[in-house]
Partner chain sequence: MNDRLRRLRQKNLAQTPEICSERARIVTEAYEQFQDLPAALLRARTLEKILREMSIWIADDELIVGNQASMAKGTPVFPEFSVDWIMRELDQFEMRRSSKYKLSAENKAVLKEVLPKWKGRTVKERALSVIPDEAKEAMACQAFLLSPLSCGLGHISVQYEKLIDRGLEYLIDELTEKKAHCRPENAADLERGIFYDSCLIVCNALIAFAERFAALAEQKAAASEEPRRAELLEIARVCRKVPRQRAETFQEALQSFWFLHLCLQIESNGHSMSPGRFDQYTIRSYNADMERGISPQREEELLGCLWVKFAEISKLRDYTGSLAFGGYPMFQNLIVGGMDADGRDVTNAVSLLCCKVTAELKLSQPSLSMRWHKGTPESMKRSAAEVARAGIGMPAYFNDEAIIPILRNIGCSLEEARNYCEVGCVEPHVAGKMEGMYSTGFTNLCKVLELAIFNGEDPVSGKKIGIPVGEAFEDFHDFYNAYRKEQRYIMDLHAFCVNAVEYAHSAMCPTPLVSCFVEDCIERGKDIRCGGAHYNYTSPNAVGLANLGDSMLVIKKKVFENHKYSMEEMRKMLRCNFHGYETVRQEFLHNVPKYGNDDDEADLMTRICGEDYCRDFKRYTGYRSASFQPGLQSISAHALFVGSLGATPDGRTKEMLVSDGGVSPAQGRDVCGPTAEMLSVAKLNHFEATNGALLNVKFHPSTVQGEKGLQNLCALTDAFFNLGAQHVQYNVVDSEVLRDAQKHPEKYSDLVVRVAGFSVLFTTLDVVLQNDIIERTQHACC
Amino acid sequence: MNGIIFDIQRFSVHDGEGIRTNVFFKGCPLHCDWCSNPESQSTHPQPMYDAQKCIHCGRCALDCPSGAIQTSPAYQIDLSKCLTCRDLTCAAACCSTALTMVGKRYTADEIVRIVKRDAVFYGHSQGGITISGGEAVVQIDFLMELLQKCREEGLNTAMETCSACGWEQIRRTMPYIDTYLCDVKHTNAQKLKAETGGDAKILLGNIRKLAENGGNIIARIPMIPGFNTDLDEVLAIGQLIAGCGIRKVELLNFHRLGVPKYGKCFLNRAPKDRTPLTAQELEGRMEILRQLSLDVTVG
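Output the structure for the chain only; the required form is predicted alone.
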C-alpha cells in the first residue's frame, strides 16, 4: 500500500512532546482561508512553480504529456489536467527546479525507516512521530498500516487532526495514537462553514467523542484575526474545550508564511489580508483561557 506524503520534517519540537519527525499527508476536506499548507489540500501530487527560479527554457511544457502547461503569455498550469496525470516528467525536466511536484508515494515501511533514523533522540526527549497534513484520515487505510508499524517499533505517536471525518475513522486510530493535537477553530457553525467549509456538528462532535473515549488531547486554537480572536469568541472556544475535560491548550498565532504558496500552486485565490496578534494581544487571550483552569501555551 502507498500513501501520498508531501513533506517529512525531522527534528521538529513544536508538534508533540520532545524531538519528533513530522510526516505530512496530502489531502484535506477543509479549505481554511488561512491555511499555511495549501499544497496539502488535494490528495494528488501537484505542481508548484517558482517564477524567480525559472530560466524560461520551456522544457516542462514540452515534456508535459497532458498539455497542461502554458508558458506564454504567462506561465500557467491547468490543474484539471495536471492532477489526473501520473507521469510527472515535467518537473523532472526542469533543470532549475522552478517546477517541482508536491506529493510523493511512500510505503509505510519506507516512512518507518526514515523516522527510525532519529530514534536515539526520541528516547532521550520522549519524542516520536507526528502525523500531520492536510488531514491524515483522508488516507485512512494507509494511515492505519503506518500506525500499526509504528506501534510494532515502539514509536511514540501523535496526530494533528481537524476532525473533519466520520467518527469511525478517528475511533480506528485510538489504539495507536498516544497524543491527539486537535484543532478547535470556532464554535459558531456559520463562521466555520464560511471560512473552512467544515460542519461544526462533525468537527466539534468528534472532539467531544474522542475526549469521552479517553483520548489524550491537546487542543490547538489557531488565532486568526477577523475569524475567532474576539474576546467572546475565545471565551466560547475555551468553554467548549473545558467542557470536554481537555486541559492542555496551545494557541497558534496566524502567520503569512503560506501566502506565497497560493500563487505557486495555481489555486486562483489568495487568503485574506490579516495581521498576526501582538504578544500583548496573545497574552490577553491566554488569560481568558486560564480563567477556565486551562493549561495554556503558545505553540
Contents of the next structure:
Amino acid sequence: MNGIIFDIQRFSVHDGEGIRTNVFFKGCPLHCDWCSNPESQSTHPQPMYDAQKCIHCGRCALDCPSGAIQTSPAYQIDLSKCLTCRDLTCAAACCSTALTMVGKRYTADEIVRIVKRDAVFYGHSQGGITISGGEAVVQIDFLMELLQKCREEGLNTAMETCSACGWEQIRRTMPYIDTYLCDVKHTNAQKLKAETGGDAKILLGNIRKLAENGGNIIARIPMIPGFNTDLDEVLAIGQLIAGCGIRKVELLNFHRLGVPKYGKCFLNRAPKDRTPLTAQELEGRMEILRQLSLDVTVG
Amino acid sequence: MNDRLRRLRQKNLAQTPEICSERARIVTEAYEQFQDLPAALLRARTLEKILREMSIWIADDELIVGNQASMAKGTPVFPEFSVDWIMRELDQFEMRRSSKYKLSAENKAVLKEVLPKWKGRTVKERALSVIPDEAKEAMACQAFLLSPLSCGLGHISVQYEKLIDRGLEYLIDELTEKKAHCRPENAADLERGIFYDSCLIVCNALIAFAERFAALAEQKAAASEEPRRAELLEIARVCRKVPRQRAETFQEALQSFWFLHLCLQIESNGHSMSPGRFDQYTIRSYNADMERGISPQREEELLGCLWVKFAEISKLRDYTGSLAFGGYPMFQNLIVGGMDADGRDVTNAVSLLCCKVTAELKLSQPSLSMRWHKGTPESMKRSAAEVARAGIGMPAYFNDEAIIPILRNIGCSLEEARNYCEVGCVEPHVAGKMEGMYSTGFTNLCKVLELAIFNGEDPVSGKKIGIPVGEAFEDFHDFYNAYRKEQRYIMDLHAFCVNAVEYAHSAMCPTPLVSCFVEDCIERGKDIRCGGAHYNYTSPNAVGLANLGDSMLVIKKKVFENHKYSMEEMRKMLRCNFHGYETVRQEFLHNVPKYGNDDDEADLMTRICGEDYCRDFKRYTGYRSASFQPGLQSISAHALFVGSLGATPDGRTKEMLVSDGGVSPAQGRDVCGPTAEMLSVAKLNHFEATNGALLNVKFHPSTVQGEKGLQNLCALTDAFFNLGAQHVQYNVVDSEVLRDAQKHPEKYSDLVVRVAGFSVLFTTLDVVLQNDIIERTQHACC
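Starting from the form predicted alone above, please write out the structure of the form predicted in complex with the partner chain.
First the chain shown before, then all remaining chains and molecules of the complex.
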C-alpha cells in the first residue's frame, strides 16, 4: 500500500519529545483559514512553483502532457488541467527544483527506512517519529500499516491530529501512539464550523474520549488573532482541556510563513491578514491557562 | 558578571588592535648587539632584552597582569621572520576592509627606520632561497597556501603544569645541572651546552620580567587608595613569587600561567599558543583556596580577569593572512573536561567555572573547547551547552572516543593519548610532548581538481603549474587516477616548501622558551625547532573537500556513467563559468546527490577523496624526521581561495566560496537538516584525518531554546560522537541578526561568531566571510 506524503522532515524539535522526524500526510478534512500548509489540504499530489529558483528554461511547459503550464506573461498552472502525473513529468523536467510535485507516494517500509536513519539521535533524546499533516487519519489504512511497523521497530511515536474524524479511527491508533498532539481550536460550534469547516461535537468529543481512554495528550492551541485569542475564549478552551484531565498545553502563535505557499500552489485564495500576538499578549494567555493548573509552554 | 569584569570587558571590546613598534626596535638593536652569537643564544638574549626593556603597564581593575605590547591590544612586530609585506602594507593597515590595525605616526616612523635593516636577513628570505620556482608559481596560483612563511610558528601547548607546580627555580637547577654535565670536548655537547645556556637566559629573563611588574605594582600601590592599594600589593607579592616558585593560590597559578603564556607569544609570534588542559593544572590551587575559605565568586573574578588578558593578545597579519584568518583570531585553545591516564573523568570545579566565565564574558578569546567521552557528567555537558547557546560559537566539542585512538595510532602511549588537548582549532596534541608543525598550510583541493581536468594547466591564470595527465580518460577510475597524480605532485611541492620553511626557522629562530617546556628538549639538549620534542609531526590541511567530492560525483555520473556530457564539454562549461549553461549547472547542482544529506553515494565519494588526501600526504618525512599527519580543516582559508578558482563541476560558479570548516558540506547544499549532515560527516574516515576534522553547524536560537533545547543539543552531540566523529561546534545565531549587524556594525560590537576553528567578533570580518556565515545552511526549527 502507498501513502501520499508531502514532506519528511528530519531534526524536528518542536513536535514531541527530543529530536524527531516529522512525516507529513497529505489530505485534511478541515480547511482552516489560517492554514500554514495549504498544500497539505488536498489528498492528491499537486504542483508547487518557486519563482525565486526558476531559471525560465521553459522545459516544464514543454514536457507537460496536458498543456496545463503557461510560462508567459506570468507563470501559471491551470490546476483543472493538471493530471498530477504519476511520474511527475513537469517536476522531473525542472533542473533547478523550482517546480516540485507536492505529495509523493511512499510505502510504509520506505518511510520507516528514512525515519530510522536518525535512530541514533532518537536514542539520546527520547525522540522518534511524529505523524503530522494534513490529517493522517484521512489515510487511516496506510497510517495503521505505518504505525504497526514503527511499533515493530521500537520507535517512539507521536501524532498531531485535529481529531476531525470518526472516533473508531482514532481508537484504532491508540495502541500504537505514545503521544497525541491534539489541536483545540475553539469551543464555539458555530465559529469552529465557519472558520475551519469542523464539527465541534466530533472534534471535541474525540479529544474527550481519547483522554478518557487513557491517551497521553498534549493539547495545542493555535493562537489565531480575530478567532480564538480573546481572553474569554482562551479561558473556555482552557477549561475544556482541564475538564478532560489534560495537563500539558502548548500555545502555537500565529505566523505568516505559510502565506507565500498559497501563490506557489496556484490556489487563487489567500488567508486573512492577521497580526501575531506579541510576547506580552501571549504571556497574558498563558497566565489564564496557568490559573487552571495547566502546564503551559509556547510551542 | 561583577562590575570589575563588566568594566574590563567593555574596555576590551572598545579597543582596536594597534601596531606597536617597540618590539621591532628592540629586536633590531638586539640583533646588532648580539650578531656574533650562535642562533640559540642570539634568540635568548633578544627575548631577554625585550622583556627587560619593553614598556609594562598595569591597568585599572586588573588582577592578573602582564602585557604583550605598549598598549592593550597592542600588536608587536616580528621583523626577524619577514618585513617585505609590513613595509609594503605600512600605509594600508588602517584602511583595510577587515582586520584593521591602528598605526600612529610615531610608530610608523620607527618601523620605517628599522624594518629596512632586515632586508636579506629574515627567515622568509632564507626559506625562499631554497624553494624552487615551480613551487613559487604553484603558490602564486594558490594551489596551496604556505602559511608559516612570514611569521613565527606558534601552534603548541606546553607543560604549564611544570611551571605552576614547580616554578622556574626548579627548572633553572635542572638546566644548571645538565649544563654542568656537558663535556664540550665532544662536539654534540658543545651544542647542548649552547642550548642549555639559551634556556637559562630566558628562564632568568622571565623571573626578571615578573619582578618588573612587582615593582610597578608597589609603585602604583603607594599612589593608590584602598581597596585598590591592597589589590596592587597582592599583585606585587604574587609577581615576586611566581613564576620563580611553585604557585599555591589560584591567583598565583593564573599569574604564573599568564607570564609564561604571554612570553611564549612575545618569543615566537604565535598564533595558536594553546593553554591546553587548563582546568587540570589549576585545580590544585583552586582547591587550596577553597580550603582557605576563599569564595568561588572571587575565583570567578580572577578567571574573568585572565580571560580579558587572553583577549588583549593580538598578532599582525599580512593582507592575505588577514583574509585566511579573518577577525584577529589568536586560537588560544583552552580545553576542559576529559579523562585522566586511567580513563576516569576529570571534570572539576574549574572546568565548570571556565564555561561559566566564557558564557558570561562572551569574548572571542580564549577559544574554549570541551572534551566529551562516555563518562562525561551531565553537569559538564549542560555547562558546555549553555556556552553554545550563548551564541559565541564555543565551545568546540571534541570526542575522546575518536581522538584517543587517533593519537595511539600515530605513536602515543594510551596514557599520553588520554591526556590530549587541542591546539589552535582542532589539532589533537599531547601538551608538552609534541611539535606538530600545525601551521604547515593548506591544499586547495579544487585547484588540484582543475589541474586534473585541464591537463596540468591552471584555467584561471593559464599557467602550467601541474603535470600533464592527458585530456581523454577511459573511465572515471582513469580520471580519478589523473587527479591523484596531480595531488601527489602538488604535495611534493608543498612538502618541499614546508621543509624549507622549517629549515630556515631551525637555523635562524630557535625558540628556547618553548623548548624549556616541551619534553625531551632538555633531556636531549636540543631546541624544539631542531627536533628536541618527544614526538614530531608535520600537519597540512585540505580545503574544499565537499566541493571536490561533489564535483567528482558529477563527473562520474554525467561524464562517465550516462555520457551526457563529454570531458571536452565539461572543460568548455567550466572555462566560461557556466555562462550560457545555466540549465546544465542546475542539473549538476540538483540532479546529482550532494555530500551532507546522508546520501551514501555522495558521502562515500567525499570519504574517498578525504581519505586519499590524508594517505597521499602521509608518504613524506618532514623536518625533524616528522611524519606527515594531515587534517580536514580549512580555518577560513576557503575565503582566501575564492579569487583563484574557476567554476567547478559540482555547479559552483567562480564567484562562490568553497565549503567552509573542513568536513562541512558545501554552503546551502545540506538540505536535510543537521542530523543528516552529521550522519554524512560521520561517514568520513576520521581515523585518517589525524590533524583534525572540523564541522560547523549553525542553529537558529529557537532550535535550542529552553530546557528541551539544551537537552537536544546534548543529545545531538552525544549521538554524533557515538558515530565516531572528532569534532563539532555550533553557531547559534539568527541570520536576521547577522544581516542587521552588517548594516549596523556599531550596534553589534560584541557579537561573537564561529568562523571555523575559532570565534571572532562578527563586525571585524570581511564582508565576503560575513556573507558566507549568513549563507551557511542555518538549521531552523521544523
